[in-house]
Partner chain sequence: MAEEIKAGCARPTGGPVGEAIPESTPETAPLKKEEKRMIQVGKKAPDFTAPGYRQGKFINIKLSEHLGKWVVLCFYPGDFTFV
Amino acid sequence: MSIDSMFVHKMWDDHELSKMVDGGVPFAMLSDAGGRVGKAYGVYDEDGGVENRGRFLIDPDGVIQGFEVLTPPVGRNVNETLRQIQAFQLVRASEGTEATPSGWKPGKKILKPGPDLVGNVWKEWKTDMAFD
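Chain shown above in sequence, structure on its own - the form predicted on its own:
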């Protein structure tokens, strides 16, 4: 969602995003003309008439699970956003019996939260979860 029109979003997806992410962004982009939603989330810059780059991951219950706010000169990482969505979906589907470590990707090892994991995440990380 941004203050840009749906036409600008379509052009951006067709000519930019689809070249960075196969098939473009797999979700609808919404227009926040006037910045009403941006104001509610604290990312609308009244003086500049623009929104900072805010990304809010909201679960089906309406709870914000993750967010990131960047100023306009700093670009976002669409693949990282998609990775985080997949991680939140996995955790939600497991009803909290599984967790994803830093840098987790689909198909990689997950963690089982519990007393035995406390103070031992590094052991799991060291053996199977190094950054790609």
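The form predicted in complex with its partner chain is what I want next, because the block you gave corresponds to the form predicted on its own; please supply it.
We keep it simple here and write out only the one chain, dropping partners and molecules.
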């Protein structure tokens, strides 16, 4: 979503994005002329008249589970977004009985919060697991 019209979105997809992605962008490119939606999400920059790089993860109940907002010059890490969705999906499927510690990726160790884990995380999780 940006402040550009849907017509500009089409031109961008036709003339540039379709050269990067076969068939063009598969998802909806939304138009927020005037930044009204951006204001509701706190990402509209009044001075520049544009929207900052905000990214919101919204769960199947319509609840925001996470967000990240960057100023325009720095791009996002899409892999991190995918990792977070996978983590939130795992936690949701476990109905809150499982948690993903720092550095978690699919296939890596999860934690089961409870009385037995209190004071014992050091046995289950090592600091190098945050980085690999």
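Everything quoted here is computed from the prediction, not taken from an experiment. Positions refer to the first chain, counted from 1. Note that the rigid core is defined as the largest set of C-alphas that superpose within 1.5 Å between two forms.
Positional change of residue 40 between the two forms stays under 2 Å at the C-alpha, relative to the superposed core. Remark: with the core as the superposition reference, the CA shift of residue 31 between the two forms reaches 2 Å or more. Relative to the superposed core, residue 10 undergoes a C-alpha shift of no less than 2 Å between the two forms.
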